[in-house]
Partner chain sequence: MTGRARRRPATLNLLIGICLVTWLLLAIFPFVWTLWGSFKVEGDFFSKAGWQNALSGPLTLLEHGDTFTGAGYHGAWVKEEFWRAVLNSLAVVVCVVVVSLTFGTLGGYALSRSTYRYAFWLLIVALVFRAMPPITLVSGYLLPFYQLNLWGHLPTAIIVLVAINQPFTLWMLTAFFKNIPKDLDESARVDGCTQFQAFRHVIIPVMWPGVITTGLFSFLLAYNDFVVTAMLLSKQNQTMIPKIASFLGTTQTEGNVMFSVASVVSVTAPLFLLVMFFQRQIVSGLTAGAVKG
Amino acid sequence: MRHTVFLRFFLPTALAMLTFIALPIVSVLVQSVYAPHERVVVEVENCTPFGCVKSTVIDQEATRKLQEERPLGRFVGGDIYVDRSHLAFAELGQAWNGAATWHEFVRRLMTLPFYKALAFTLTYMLFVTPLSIMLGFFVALAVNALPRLLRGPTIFFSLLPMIVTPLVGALILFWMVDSRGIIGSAVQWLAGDDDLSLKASTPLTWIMLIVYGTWSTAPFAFVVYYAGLQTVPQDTLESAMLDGASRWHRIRYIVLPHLLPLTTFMFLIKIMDNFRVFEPIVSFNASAHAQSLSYFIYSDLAETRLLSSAAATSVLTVGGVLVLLSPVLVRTWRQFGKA
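Would you be able to provide this chain's structure on its own in the form predicted on its own?
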């Protein structure tokens, strides 16, 4: 393909990426180093026949003029990134110096909002990513081994988590884990505690969110793996069967290496998606026990209108995704470079 033809095909995509990805990221990065203007306060004296009283009021005109002159706000550099709501370097140093044991340091660390959100985000990603991929792979193997007559209905039921609206699916499970629901009642019966509630326990809430995340995202892995299984060389599989290879050996030495590029692709996609977990927390109303970085951003924007704080958290989230993806990207780069 000639360079001019390639540029004609790639130019619209490049412009769209620049407009909808690069420019917003640059805008968020700029906003994260500016803080809102402090309101101009003036002292006024109100006099009555009984005497004069001094008070402070906000000078609306001066504040508005200041905002018009510098709409981005006042430049603070990286101060927002290191304040208590984010990386909290000062509080982190105090926790490290004041903690006698590692357990105490972790306990103090979890009182800082950013690290508390980061802990849940990483836990959710580290569990949901491999579990959903493995579950999708095993379901794809099972469906691929079924007779053709049964594959259609089985595929339909396997895709139900993707077909059902995420909010509806989360609400159904939310009602099921309620103390009056089937899962909540079963857990109470098994534990022998009528007061046990999945919604009131932080560890149980995390487990519930991880289970839901695995169930709701596994169909994507199933679809990808099922399509990949159709491309596995049948001659190679038949030769292995004639040589006496068991089903496990055929999967290990033929199927898995063949599907390795798809596995790498899914790890990249799922790491990005799971690191930005947000909907399950809102759907399960679990913010009291689990907050992610994305929910942290939502809280700043929707509840307190702290745009600069939300921008700083967004930049840190993007940086975290890049750090997590870098080993896979470097490995892929080297693999294709050698090829």
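I have the form predicted on its own already, so could you send the form predicted in complex with the partner chain?
Partners and other molecules omitted; one chain follows.
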């Protein structure tokens, strides 16, 4: 395809992505190496309906000049990336030197917010990605075996976990897993422990979040695999049957390889989405037990307005995603070359 023709086809989508994603990404990168100017703080008296107290405010005059001269802020380079809320190089060094055993080092590492969040994020991603893809695959196989009449409703019901908005779905599930809720009571009954509470224990909260993540993202894998299963070449399957291949052999040697491009695609998307996990933590009020990188960004952009910190965490998230995706990307490169 000639370049000019390509450009004409590609222009609308390129413009949209450039304006709303590329430019903001550049802006985020720039913001992550600048911090607000140093503030001068002066003592003043504040009077409220409850009386007058001595307090402080920012001296606006002193900062105004700095702001006008250098509107981007104070250049700090990689300082934000290595400070305690992010990669924490200094604290890492201290932990390494001060720890006598590996166990002690890891314990100290887990007191640093970024690494604590990374631990949960990676665990979540490592469990939810394969589990949801496998679950989606098996459900797709099963639905494919159904008579035509039943397929419509089954497809819809299987899509429900993904359709029902995560916001309220999680609110209701949050109540249901409460120790007085129906799921919580069922778990207590199964475990034989009347005091068991899913929300009070960190390991159980992690398990609950992983189960929720698998449950709500399996439908996506289901739909994609179901569409893919329709395109499996029938002749190859039939000749395999004639050759006496068992059902399991057919699945393993014909269906799975045929679905490989789709599987690669899904791993790409799922790894990326699970690494940016955020909604379950908010919906289940689980921030005491589990944090994630996206949750830090969310809280940095709230009242405290730590914009440079949020920018740095965002860049680290993108970097982390790329690192995790590199094996899958290499495979895609090879596939692309073949096409």
